[in-house]
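In structure tokens, one chain follows: the form predicted alone.
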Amino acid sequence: MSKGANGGGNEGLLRQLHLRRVPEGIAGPQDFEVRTGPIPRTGEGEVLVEAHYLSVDAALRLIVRDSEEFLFRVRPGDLVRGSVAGKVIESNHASYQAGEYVLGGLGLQSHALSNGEGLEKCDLSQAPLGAWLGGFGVSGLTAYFAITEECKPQPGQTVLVNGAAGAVGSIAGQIARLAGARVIGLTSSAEKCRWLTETLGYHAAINYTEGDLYERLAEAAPDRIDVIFDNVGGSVLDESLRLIAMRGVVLLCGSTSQYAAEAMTGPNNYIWLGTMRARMQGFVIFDYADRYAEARSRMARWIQSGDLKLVEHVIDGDVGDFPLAFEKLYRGANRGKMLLRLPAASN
């Protein structure tokens, strides 16, 4: 395949994003390259998917590290892994027809062949296509099952959401509020704090980049914190642990502050888990794969009633614009789920 600078202006060509080198610090355009070639044709039992949206996920930084410790590692020269929502434009598969919309982990490319394994049909009567990568996809499902099945906040309890303005946190806080909990969000700017309280219904929000975080948390949660829903890790999690309530729950959903770090650091304040008889546990959404339809049905009702808002930060561009979007994600430019909308979405 030939290589292009950004993948633009290549109608009729396959455009793929490959890792050029292992990133140092926050990954950016210098770490990736676009390769172009002919669009593949379907073989027996295959479908060809035209990508309309690419999911911009913080966890990608974890698998482009120079480490053998992580599953699904992407090495220099590899097609970059990622989730795609798009349209079936050719099908030789009995379960899929041309014109249907699907999502799957097809990699960051304009067109992808699939044998159907791992593909999921998107019902656009429930939610727009982009939402199937966000609030109706892994991000929203993660928030739903993490809160309703693992954290299980009770009316009157206090829930802290670290990384509250992101794809998962923005939904998790709303669901905790619907359960009757008092919800506090941690985020990275005063503007995002206002958005959390005024738009998403958070009861309080704290900019963790300003002032003494522990003091501000203690002021916002004078009776301590019953549930810590953590997407950030590092010092944000560490300070939160000092205020965990008796028999509280700390759910580890992500650790974005650590993904680009040379050496990952764990919490120092874990002693509070013992003192307060609290528990800390990890969470992976795929444990609930057989219940996605149930969750989406309930979330659809909340959306229709106005109780739940699915927020997307959409950037229009081509495959070659993904690295810049990814860099913006790590610099906190987004509110809610970040998506790259490709030109095919408007056709």
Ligand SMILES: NC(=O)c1ccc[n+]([C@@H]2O[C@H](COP(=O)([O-])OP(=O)(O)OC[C@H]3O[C@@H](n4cnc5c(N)ncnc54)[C@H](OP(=O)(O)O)[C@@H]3O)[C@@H](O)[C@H]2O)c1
Contents of the next structure:
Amino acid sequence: MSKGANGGGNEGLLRQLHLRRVPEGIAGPQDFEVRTGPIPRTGEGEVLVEAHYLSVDAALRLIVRDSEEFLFRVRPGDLVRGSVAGKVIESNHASYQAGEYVLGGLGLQSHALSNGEGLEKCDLSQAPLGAWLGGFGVSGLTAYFAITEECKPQPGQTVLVNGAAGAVGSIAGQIARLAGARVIGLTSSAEKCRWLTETLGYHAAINYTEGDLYERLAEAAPDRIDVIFDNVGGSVLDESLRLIAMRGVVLLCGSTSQYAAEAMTGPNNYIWLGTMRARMQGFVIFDYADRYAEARSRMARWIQSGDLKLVEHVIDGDVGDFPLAFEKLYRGANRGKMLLRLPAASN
Ligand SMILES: NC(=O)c1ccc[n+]([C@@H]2O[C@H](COP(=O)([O-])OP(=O)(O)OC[C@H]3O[C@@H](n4cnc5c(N)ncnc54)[C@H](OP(=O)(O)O)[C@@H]3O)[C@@H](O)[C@H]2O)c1
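Cool, the form predicted alone is there; where's the form predicted in complex with this ligand?
Entire complex below, previous chain first.
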């Protein structure tokens, strides 16, 4: 397999993103390389998927660390792991036909062979293909089950979502609002704050990069915070812990601020959990894998009634453009789920 700068202009070739080295700081183009080669053919019991969308996931930064501690690891030289939505273009598998749309953890590449394990069919009459990697995929399902089954906010309670304008956060806040809660979002700019309140129906939004976060939170949540939906961890989480309500819930969905940190740091203000009889709880969406269809049908009804908006932030490019998109995600450029749409999507 040969190596190229960004894999562009290689129509008809397999293009794969490999990790070149363990990144320092936010990962970027210097840490990855594109390798090209012939598009593979299916063997017995296999399908060939042409990728149309690559999911740009914050958690990728965690699995490219020089560490064996986490669930997955991508080492220098490896194909980069990642979720893909695309079209079956060749099938030697009894359950799939050419022309069907699927999603799966197929790796960041233009074409992938699969034996069907972990592959999911995407019904485009329910949602467009991109949404199956976003609101109808892991991001939306995470928001749905974390709010409805774990946080269970009650009408009138206050819910704080950090990473509120991101893929998971943008949906978590809306679902908490549908449960009758008063929802406050944290994000990194005035413009994104406006989007949260004016478009997504957040009741209040705070730019965490300005002023004294604790004071601004205390002003926005005079009755304290019943649910902290934590996507980012770090100081943003820490300041909010001081305002947890009696028997409140801190749902640890993700820790984006820590994934690229050389030394990860935990919260200092945990003492408030004791005083307020609150609980801090982990969450992994895979625990709900047998209930995805149920979540999607309820979310589809909310979308139809206009109560829920799924938002994708789509960047057009080729496999080699993924690292730049990933860097942008970490700089907060996205509203909703960031996706890289490959040229094959428009064929
Ligand atoms: N538990 C599960 O099963 C599960 C499933 C899916 C995802 N997750 C986790 O959920 C979290 C959110 O994922 P996502 O896909 O929705 O990503 P995302 O929020 O769409 O994208 C990352 C966002 O994080 C914020 N950010 C980046 N660096 C930050 C920093 N240093 N401090 C604070 N905020 C920072 C930026 O938003 P601002 O502009 O607002 O700063 C950026 O837009 C991730 O940690 C992910 O690993 C967990």
